[in-house]
Amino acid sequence: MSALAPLPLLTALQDTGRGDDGRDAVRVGNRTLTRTELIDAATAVADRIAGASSAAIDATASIETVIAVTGCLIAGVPAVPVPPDSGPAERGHILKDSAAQIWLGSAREDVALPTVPVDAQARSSATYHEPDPATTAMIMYTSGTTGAPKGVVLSRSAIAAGLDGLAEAWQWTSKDTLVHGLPLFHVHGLILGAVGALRQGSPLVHTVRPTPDAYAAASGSLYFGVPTVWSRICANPAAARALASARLLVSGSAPLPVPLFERIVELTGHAPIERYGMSETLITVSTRSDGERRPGWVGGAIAGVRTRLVDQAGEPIPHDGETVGRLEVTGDTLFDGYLGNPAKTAESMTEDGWFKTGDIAVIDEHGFHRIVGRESVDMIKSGGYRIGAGEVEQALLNHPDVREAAVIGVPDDDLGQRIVAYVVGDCHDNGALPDFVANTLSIHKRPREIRFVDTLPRNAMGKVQKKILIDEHSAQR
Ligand code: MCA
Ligand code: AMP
């Protein structure tokens, strides 16, 4: 490698120098790799993707997302992370919108592509440059307020800069233990959670799931969860007391509210770290472990970031700690654009360069943020996934016998949000419908609840008024 060459994404995992140092690099589950053997398994499916345009990989929490994940970055070829549990209409959507010539995992009877099986024991020691730090290193599947899911393109720097950020702000290092059980589809539990570790060198204990006694078992330093893994814990005090031993405990993804945040610190003895960020910006806010963890504050602008705060007509609003506006970013971490959709790009974006978050905030003097809430309803956040209405919507309304749905996001004090789907139509079956549903949307899209009205509350321009819906909701709760 000549001296101007770029330094690996995954730096640690790559470093030739460090060996195997007796520890495993991964574990999921009870399944391990060692250092030398993930790069080896990782090698062998490089060989079998390398020169292709992406490879879509069945992202299940196994050992062989992650072995699939490294082959990708290491070839060179965009990764695309698959739900497990897509019906067949969402993994065809993404499978033909991000046009993947392989598909990385077991056969599946709806997937037409070459499929390439992913094989732990297998082991190749060939050698490759590491790519140009511009280009895509993934393309990840997340959801608007309207339509079917987009593909946010990740580039390899904006990845390196995102996870450089964090390791300065968190001082993460090889020497901590990363653990967590969140899929492996998303860019907390799979940017942060594995690329992360393997730039780091930070062994990765999985867990599968991320239920508390498996957290509580796992003995790491670096533990990463959802507000309602969090909460859960919280639920569990004997697994919460097992995080004393602990470095950082660290919450993302959603709101996590004071109370948590005050019994997380009366079970563990650690005020949580919280950070902010979104599939399209990766995580451009977070407090520090040697700084101050304010319950219901996010922190500050990670390096290589900057945040500001506009009003309606984008204008900028003062940093004073009370003023609420409109949360822009820009910086080192920013995505490449929706694939395919420069129109979608183009509209997320301030003609200056800043990404239009679509949050409400605050920030302080001292540039600590405080995330409000969203701009819009249709966007909804449940257990921490991002799940756009209209997506829902369209589900629903594919069913002939739904004339109209409005879907909408209600309190809930597991998941932070519920989803709740208000029907009109002739659906007299109460199975039938979620059934029909459950062929076309992932697991946590799919409505908790379906409601069977006579019309839907509307304004004089005929949209709903889901405002209304929500208010309603509650009253009834
Ligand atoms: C759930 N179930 C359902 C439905 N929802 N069944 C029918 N209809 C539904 N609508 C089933 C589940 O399959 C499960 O069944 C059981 O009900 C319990 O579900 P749930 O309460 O949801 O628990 P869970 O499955 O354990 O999930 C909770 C969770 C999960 C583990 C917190 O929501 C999760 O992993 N969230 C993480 C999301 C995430 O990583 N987001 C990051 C996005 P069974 O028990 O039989 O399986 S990236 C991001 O946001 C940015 C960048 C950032 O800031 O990080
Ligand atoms: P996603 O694209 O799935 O990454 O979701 C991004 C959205 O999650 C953001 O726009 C926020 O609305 C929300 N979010 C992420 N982290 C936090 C946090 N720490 N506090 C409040 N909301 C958050």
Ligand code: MCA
Contents of the next structure:
Amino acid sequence: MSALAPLPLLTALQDTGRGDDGRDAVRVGNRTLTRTELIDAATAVADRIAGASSAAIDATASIETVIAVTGCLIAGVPAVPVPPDSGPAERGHILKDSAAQIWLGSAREDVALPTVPVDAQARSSATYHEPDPATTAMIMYTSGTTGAPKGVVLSRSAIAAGLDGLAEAWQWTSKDTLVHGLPLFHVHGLILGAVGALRQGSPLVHTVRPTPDAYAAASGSLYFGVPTVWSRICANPAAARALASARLLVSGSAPLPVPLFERIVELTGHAPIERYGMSETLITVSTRSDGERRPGWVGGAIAGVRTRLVDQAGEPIPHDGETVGRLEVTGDTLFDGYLGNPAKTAESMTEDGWFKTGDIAVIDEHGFHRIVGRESVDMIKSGGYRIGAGEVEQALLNHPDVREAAVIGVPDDDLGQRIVAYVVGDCHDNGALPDFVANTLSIHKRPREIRFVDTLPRNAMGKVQKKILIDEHSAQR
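Could you present the same protein in the form predicted alone, rather than the form predicted together with the ligand shown above?
FYI, this one's just the chain on its own, none of its partners or other molecules.
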């Protein structure tokens, strides 16, 4: 599915003429490595794992994880990042499913694989040839919200294509300093936030945790965050204003509420970049550094990617900015399939080679995308209408007393499904919020039930876990 990478995946590290320029290549917390130190430490890892079918990495927020991933990429050994907080069952599934032969990191009682500790002080001057661009770079495991996590096989060329497409859209160069504190076992934090920096040659500052004070102190030009991170930063106006000197603020992994978008602009002077993607496609859609940044919209397809909308019968839907359809993607960034699961891979693809994202969206006449949500939980069929949960959530978030909102559809004998909103905020009037939505949207889109909660269930990347809300609502009926 992937085209050949135009340059080695770790371009900046493999450019022998680049040399060290006095800057740290990587900083994680208070630990740093220059370009040469990173290459030599990662090559020492490569020496110990060369020839393995794959290597599992204890993907902690540490400089060892960056070294381990770099070592795998140098050796041409597929890297399998394992969330450090995964339970024994999930970790065991990932290790068995990936057939990893080595565990990179500290020894664990429940990991029987040969353990290779990662030593930031180790050095090797060995040289390795650049692997074939079509070979596997990483096996990323999905969140497993609809079953056991699936291994997403990503080639070197797919990763290179995705990073180059974003570099072009964001004008991302070695002159940037990238700052983030996101997990190093997801596409956002690891592939964009670590491999991306190594490909572009921009120093990486990983703050270990994405706290407002850490972001403010980092003095970067390019910042990555999820909506939860940006919300916490905006709750600390001094920290937010410290980011005014940055070049780009990027938000992803979950929808950025429009009021939060506007608050970021107010405090930092920057309209944030928003982008969309998933493990199977990498990042495929983004607003541009030199283009329009529209609240609630995630921009257009990056170079090398095409998108389309279809209805339930697979027929094309017009790109008119209003009609909701199933989003499908094709291009150079697509995965090579689900590991050991050809049936699931075939099920996820159309006959003409487009990936079915499972998301619903609208696209306008200029190619701008607005993601409505997951078809499985965010397309609500109520009273004969098809209603996007995201539209109702945005309407609720426009209420001054609502801080967070999640909308689901639950079975209803009369309507088919009725709209239920879970709300975090200071408004506790069950009648006020439905009326507020009805004054903004069509009356049939108003919530029929409001549930006030202290927090919404979220995963490590800040996405609301709506299946938990649906299951809880069903259990309480």
